[in-house]
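The chain below stands alone and is given as structure tokens, in the form predicted alone.
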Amino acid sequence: MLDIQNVSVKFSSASEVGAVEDVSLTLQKGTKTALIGETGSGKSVLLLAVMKLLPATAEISGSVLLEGTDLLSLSEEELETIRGDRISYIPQGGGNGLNPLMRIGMQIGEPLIDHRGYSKKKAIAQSVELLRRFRLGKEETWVRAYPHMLSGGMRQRAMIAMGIAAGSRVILADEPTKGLDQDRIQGVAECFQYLQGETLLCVTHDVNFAASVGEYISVMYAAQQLEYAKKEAFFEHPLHPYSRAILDAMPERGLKSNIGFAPPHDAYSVKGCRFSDRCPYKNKLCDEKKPPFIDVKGHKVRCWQYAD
């Protein structure tokens, strides 16, 4: 459905520190995937670069092939017509990037009246029944509503409601719980668990809500994507130092472990591995090479633990 392979961004030519740095990633149809890592790690960049929103600083390599056809090769006019319609976009946020003086029917139904041709009535008859999906309670009277009278969570529902209103089969979620509360946050994964068929790319830092939200984990650390695992095997065998340090310093683990999550600059522009300043089992390889990206058994690794 998404085939990520090899995207790298940077912001100047004369840089040799990249935001995102070879990120490789498959995304099968109708599955959920949940992006983690600390902030600053290249993951929203990650989203942007897919959708070609980044400005026009920023250096993408690689390809990003929706159903064959590779996104980063389109013109901005060819982009506009698959935007909304065959994949979307959902900012972070808790639904701040709502439009404030537009009620939030016309706002989900605009990508029916954009891609579809659906009369404004129409659409918000609609917009109806997708809030619904998400239940929302009260969608006649919400969709009537502007954003300020609608509380975080609700926002949220309803920018996720816009994302698939036109049918997109791809979301990509930008920090979807960012300055949420606990309830709200699982209203938000409860919306997440509800999409059937849609292929989800999620993006957050909170790993409670990555296990419920995601059936693949995958980790990022100082722009690098550093493992890759079905979310079974992510959470009972993580295989990366980084993984194990921040499942280790959850509170329902014993806050285990004491590592902070921000990497420190230099990190970034090290020949060897990203990790090897704070990782306790590094050796003199760590320093001089960057590992490879390793298959183990499809539990993918950025490791020399795990090179033959």
Contents of the next structure:
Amino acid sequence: MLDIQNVSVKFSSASEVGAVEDVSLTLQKGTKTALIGETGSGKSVLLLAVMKLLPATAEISGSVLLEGTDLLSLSEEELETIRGDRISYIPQGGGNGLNPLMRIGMQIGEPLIDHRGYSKKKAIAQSVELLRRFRLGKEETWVRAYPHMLSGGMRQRAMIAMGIAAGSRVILADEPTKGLDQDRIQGVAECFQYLQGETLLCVTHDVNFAASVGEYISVMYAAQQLEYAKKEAFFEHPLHPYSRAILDAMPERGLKSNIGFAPPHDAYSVKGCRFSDRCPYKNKLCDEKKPPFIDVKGHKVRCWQYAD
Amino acid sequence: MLFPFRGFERDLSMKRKIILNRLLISLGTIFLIVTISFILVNLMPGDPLVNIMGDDQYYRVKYSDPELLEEIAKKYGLDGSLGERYVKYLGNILRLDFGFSFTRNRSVLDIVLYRLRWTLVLAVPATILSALFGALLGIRAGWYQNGLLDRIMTPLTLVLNTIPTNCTAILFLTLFSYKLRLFPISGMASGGLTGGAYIRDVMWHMCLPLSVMVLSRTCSNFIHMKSYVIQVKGEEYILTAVAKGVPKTKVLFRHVLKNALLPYVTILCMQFGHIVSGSVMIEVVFSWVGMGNVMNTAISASDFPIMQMCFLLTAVCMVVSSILADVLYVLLDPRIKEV
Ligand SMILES: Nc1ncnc2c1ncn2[C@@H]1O[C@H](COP(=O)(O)OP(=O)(O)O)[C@@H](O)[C@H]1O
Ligand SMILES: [Mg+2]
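Can you swap the form predicted alone for the form predicted in complex with its partner chain?
Next comes the full complex, and the chain you just saw is listed first.
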């Protein structure tokens, strides 16, 4: 469905190091993938690169195939017809992702107006139905509200509804649980479970949330992808020392926990593995050569331990 | 009704409360201004009668016929104790009675209202035109940042903004009136005209002062509007709109404009507050006999009643415009901010 191939992003304004380096991810139709990683590891930049929404200062390389079409090679006009129609982006609910001066219903229904030629009235009526799908309650009232009247959890649901409004089959969500408390996070996780048939790539730094939403888990660290596996494989026997460190740090899995291992500033400039200075298993090779992304029977990991 | 549905009455009543609150505060402010104006006039050194009658006459009457002096003082409301005078003064203001001009034998209200009309003839079109020009140019330059218009207008307006309006006024006068003889040198209308010819003549006289005012205000409006558009463009919800596949021009019209116009309306209201005080320079240069000129002559002739009313009017304009800005903001912005 969505095939991200060797995507790298560099900002010409910033330093030499890339914000995203050589990330490849394949999302099969109807699957849900959770992308976890520290703040600053390049998750948001990756999502925006996929949508080709980064500012002009970003240099993107690689390709992003949506059902065979390379999004990165399309013109802005062509992208306008695809964004929100075949692939959607859901911004962070905690932030300023909704227009403060436009009613919720109009914002949810907007893709229908632009992609399906709906009238304003019909689009707003449809947004009531969309919100119903996420059990907001009193949907007719809320579509006429402005964003500031909604709680963080409700805003997040409204944005998920907005993402699927025009029938988009691929959904990219950026930290949908940011700033929410445990109950609300549970609510958002349920919303993603209502999505049947849509292909989801959800960025988060909450490992528990990733476990409840994702069928596949991908881990990013210092702009690189370190591990990719099916959820069960990842949680039962994580391969990368970094993944193990994260999972070990979780008090009996199920309690709230965030990753607490931000890479040091100089990690980007090392010649070898970026996790090497914290790795208990490191050897000489780790410092000297960049580890490749090794495929261990479908479980991928960027670590020299698994090289033959 | 802004929120014609259930569940949001609280919002509406809160808006009402905020607006009422602002109204009360401005009433209080106006009362304070009125009082300060009284204190200023009455505590100024010297007997105000000196200014009415002139030095010579004042001292002659004072020593030869003190009763006449009291009578004159009474005529101008300058008798009685300070407290009595204050109460009387407040009563007069409530009845819109601002007394008689010291220098001209007409009521202050008549003089000022008549002159105010001439100021408004100039200031109202200037405000409207510059609001429109500033908005249109600013939106375009902000939306197409670093485009041709932006690269021309931004340095130009920054330079023009630093030149005081009286300089521009004199420059225009020299160039267009003395050198090119395209427009009249001064005044507001030629004598002896009536009807359509009179109106055309006034408009012809207006051209230069109006252009100077429009030019200077358009510059500052442009700079403001451009920065609002650029700021809104960088907001996350604009990224959301683009990510939804909203076409570019619709992003501008549906999402950027309203958010950028909100602060713009506020600065326009504030400009309205300077409508009386802001035109003194231009009126003097072009001999446009409006409020600015009245103020100017009243000051040099020490005509206290006129000065007082001009002062009050200017201050009230400021208060009214700032409350207008507040009320508009509360009405237009669904987010309610507590004061
Ligand atoms: N517009 C930009 N210009 C320059 N650098 C950027 C820009 N956006 C993000 N970055 C950098 O890219 C890196 C990755 O950021 P991001 O993807 O936002 O991290 P996160 O994983 O928290 O979402 C950060 O180091 C950030 O400073
Ligand atoms: Mg992020």
